[in-house]
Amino acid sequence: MKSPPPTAGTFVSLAIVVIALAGLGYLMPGLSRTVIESFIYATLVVGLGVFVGNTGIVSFGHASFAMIGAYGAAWFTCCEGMRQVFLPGLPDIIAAINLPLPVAALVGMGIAAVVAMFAGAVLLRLNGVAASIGLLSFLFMVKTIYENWDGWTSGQSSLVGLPMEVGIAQAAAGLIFVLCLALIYQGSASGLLVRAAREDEVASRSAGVRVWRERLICFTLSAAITALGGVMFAHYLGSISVVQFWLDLTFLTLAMLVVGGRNTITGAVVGALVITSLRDGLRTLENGVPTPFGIAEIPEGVQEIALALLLLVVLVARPRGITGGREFNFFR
């Protein structure tokens, strides 16, 4: 049998892994929380990786798109019948519309993509560290706006009443969907051009590559993917607040990307799975686990120490991440 092309082979291989993990979550209910959170974080990290891996620019601002997507979807799904009680600033036309979660998720992705298009038109004229700082400034700006936009976001309070419709199947479907988008882009002409600019921007410009335009396309797609992760996160918990999409999420997703391998889609998925599993296991030990010899527990804060040590080990021993800069492919 003829092997599929590399991009298709990677997609099929990763989809099989996701489906297998989803099946494991159904067979072992005690693992369902870890599986769902792994899929949601993997979606967020894939969105981040599409931009960082293809452009080489480290982004400290992608959590803002998760926030924009989550609230954009919540405007059409939360607290049916009492929406204007919690969000008094919503226009009547929006408050009257109730959308199923998949449609609302697409709306949230669309809002994030439009914002990214306008923000990226300015920010992506910068390069390297300047672009990274600009993206961090963008995150600060979005956080400040959403914290003070009381009529649309409940300000610094949590917005409750979101339908908790994201389970194992929905999280797996969302992750497979974004893997398809990311890998199609990676194999496209635009993906090739933006990676060429990553390797040698001067040579790319001299060859006629419109670097700013290609980076903007990449940035917009990555923002939409990250927004879907925010939507799933919100509708898994059933509530959202601005602080959930702040620096903790920013640095956690960056750590996942670095641990897995920032230049591959496989690395984004592997990093999210490894770190989410590690954090969940350590969280369980922090809460105490009964044993025949008593309660086994570890001090609080070990999660952060373990994550820092893992990150240091990977940076020293495998600078290209666990995947070594290679995509996973059963058919190779």
The other form holds:
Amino acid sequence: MKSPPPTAGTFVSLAIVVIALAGLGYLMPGLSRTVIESFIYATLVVGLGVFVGNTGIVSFGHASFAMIGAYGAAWFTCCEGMRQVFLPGLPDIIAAINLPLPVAALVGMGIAAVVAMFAGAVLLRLNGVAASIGLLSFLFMVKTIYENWDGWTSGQSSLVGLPMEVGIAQAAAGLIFVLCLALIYQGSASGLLVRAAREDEVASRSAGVRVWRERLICFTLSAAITALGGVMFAHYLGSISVVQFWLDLTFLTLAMLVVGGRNTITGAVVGALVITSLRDGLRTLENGVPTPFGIAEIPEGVQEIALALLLLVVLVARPRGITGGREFNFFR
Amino acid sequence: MNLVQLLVDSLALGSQYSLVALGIGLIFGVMRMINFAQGDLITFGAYMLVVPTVSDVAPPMIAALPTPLLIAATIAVVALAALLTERLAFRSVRRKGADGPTLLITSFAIGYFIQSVILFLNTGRPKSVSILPELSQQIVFAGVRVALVDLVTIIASLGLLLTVGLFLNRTRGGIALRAAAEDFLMARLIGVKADRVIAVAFLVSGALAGAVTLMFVAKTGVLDFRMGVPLAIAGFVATVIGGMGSLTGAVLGGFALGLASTLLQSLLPPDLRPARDAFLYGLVILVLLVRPQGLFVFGPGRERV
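Can you return the structure of this protein in the form predicted in complex with the partner chain rather than the form predicted alone?
All chains and molecules follow, beginning with the one already shown.
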């Protein structure tokens, strides 16, 4: 299970693909929704992949960070003038500040990173499966808190009126930004050490790797990246609710990561692109497509079953994902 | 709240949790895998009680059978479904020498698959079903009125735990299972058949899931395509705080979680009660922090290499 060394080449190659897809989205307006959504999912999955790929710990808690980031940014962008009507608990200072989206996104990422640092300090003392379950407990905890924190989150109802500023260009910029972060981390000393601990924790410990510390760095970064995905999601849809960041998103992002290949950044991006396209295709079919032979239509709900089956087939036939554990690079 | 009432409530909840935890623990023992699908098997059993339909009112299917048959059929159907997940999915992944994370994600995918199929056939709207109506009455026990279904749940669970305990300690198959859980490779070398012992683990664990289905539905009477998820989560948490790999620990962990949950429900101030789960899982993380090897594991907490 050896990951190739990360290179600037991978970054440039992936960035070119992203820009090409963005261009395609501009040329064919029918595809623009799929392109934007796949970029946003790719951002979320890169965030998840930075942690899962480098540490080898499956995380069921990352959807929380997307939520924390999304709400964190929304506190500064939502519904100008009406903010304290929707969120009566928000202090006057926050309610008075309106930030442009990129700055609000950084605030959301920062909040998620701080939460991740504290949560990770506790959770990453656990190993392997126990850590996965700990992260799942974390997901439940954060969800319950946000659902009952009415004054700041409008509880179980959704918060509407966010500026819908995320289009193709913004989504592409966000994705390229996180690709850069993720690949820099992968090539950094901490990235190498945390992967050493993934391969053999005992051996790396005995060679002096402070596993907990390196994992915490990795976790914090991955939470910040995931948070940006959440912020983009919120400002693409224009509304957020707690259930958007729940088990469905957890499953979907994990499926994307595994189908693409969970040890590489390329895998995260490819998985997100492939599964978003597939889902959009099936969704179109569920709504019915006119053909010369009548309307082609599949029953609603096939999409979820197909996704679960695809994931199972990939797990059985190609456990290292479509990309087979190699980073994509034009210049090799 | 009365002490007896509190005890009955926490034991009833704890015994459901501990049955789920035991089911998860058995499979963890032989495969080193947390089975996410355990909760969805419970859901599957519950939906087999009624005829699958997209309309809001579902006619009874297994639920129409007389009580002994109803119990037997539910347990058998869920046990078979568990066996099927092993035969169709886990076995192929396992044969490829998959690592821990791959197995974990496989079980997650199977759970999601079961949910999606149930959603597809029954829609996401909750449905109601009534089974074992004779249990829905209150009786006076030790001077307090308690729900009969809670008492029956406790007694049936203790009976099941005892049965599984006897099976594991007194029968050839059970001893093979424990040997495999101790050291899978070594057990194979002395003649334990890998496929069979894993199949047995899935069968027993499925039967336990079927029993939980009956207890849960008899108490709530509501079907939802995600009803098993919170139970499975409670089961994972119980196995982890009880100590991974220890079956006794899993069972005790289940009871501990039931007790903590009931205590929080009655001790928290009313305006914080909706957020009870946040406190519960916070407590769990605290336990993990203090005793990462589990509450009920004594000796070295780290695996030997």
